[in-house]
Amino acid sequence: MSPEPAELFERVETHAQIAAVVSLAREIWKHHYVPLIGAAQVDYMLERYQSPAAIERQIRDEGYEYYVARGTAYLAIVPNHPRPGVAHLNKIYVHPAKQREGWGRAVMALAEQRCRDLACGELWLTVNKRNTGSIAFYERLGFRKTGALVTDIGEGYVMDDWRMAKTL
């Protein structure tokens, strides 16, 4: 991939690309997450988080921006949060057929160009602890892992994550 990473991604501002993200979540939450979570869990956390409502009141209310490169990766950062000059990247995946070919460094070029814009000097987010694959991905673009987190989603549903933090 030549182009630069904001040329690949589009900003989802409308229902069509709400619902591109939907989809692209779907493939890829079921794909990636079932072996690690169980599909009971996955179908309840796409609802919860990646369902047109949800993404359109993170979007609206939450501060939100999301980003897709439709059939391909989409990611969504929180600027200035939990505070000012902190980002939290809430979502990065990238469709199974897609990766290993630039795509998730793509998506993170873009993440730290945004947060870079924002004057954020940290990008946070949270991972699986067994997802061990994205773990080492993600340390070998300089996060490191910062403290265990065990959240509580509803439903006798629980994250078991890492969060893991990069200076920029």
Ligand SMILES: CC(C)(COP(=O)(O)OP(=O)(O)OC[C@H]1O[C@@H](n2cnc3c(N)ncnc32)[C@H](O)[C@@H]1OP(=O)(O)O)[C@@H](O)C(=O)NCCC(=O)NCCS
Second form
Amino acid sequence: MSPEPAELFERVETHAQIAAVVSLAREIWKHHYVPLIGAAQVDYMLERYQSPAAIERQIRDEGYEYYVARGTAYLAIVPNHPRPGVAHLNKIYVHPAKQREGWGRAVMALAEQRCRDLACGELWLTVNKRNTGSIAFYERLGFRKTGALVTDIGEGYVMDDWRMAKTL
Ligand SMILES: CC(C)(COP(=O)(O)OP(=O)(O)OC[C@H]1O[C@@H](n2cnc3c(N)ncnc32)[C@H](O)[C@@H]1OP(=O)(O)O)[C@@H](O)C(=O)NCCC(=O)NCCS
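One more: the block was the form predicted alone; return the form predicted in complex with this ligand.
Starting with the chain above, the whole complex follows.
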């Protein structure tokens, strides 16, 4: 049976829910990104973007909405960013033990429904150019490459990404 997004995902608001995201992020990112970008950059990015304080600030001050299915998957979207009517899919992660079971599709369905509810007609994201499996996933779900982006994230690290988008 396919996972049903609305029933399985909690909107992240409390410290306990943030802790559930932090723990999933550490596990998934180390597993997935160390071979792609190395342990030092992964540790730097986890601290900068997925620490409890960083997530709390993103939710409180930066318009992020996080959703989590504890121990399995999480999502962050930023509606109306960088302009009204478009939404940034900022994070989408499924635990390695649960990948290829339909969870990614379920998380994306939740993101797309949330966008429609907020009258956002485009969902966009960035993905590391070497993250080929995830690029294939996005293309399978109807996203298309719309450009290349190189972003300096400090400490000598850069993100070398594709921008991808889907019209809803
Ligand atoms: C990318 C990710 C979110 C996909 O989630 P998932 O639960 O494995 O994907 P699903 O099982 O829902 O797959 C949905 C569709 O995408 C396809 N797909 C998923 N991963 C794929 C891959 N690595 N290569 C090719 N196709 C893939 C599936 O075959 C499926 O197609 P189908 O339903 O038509 O058969 C997940 O693998 C993940 O978290 N990866 C590591 C972290 C990451 O890179 N996140 C994105 C950061 S930009």
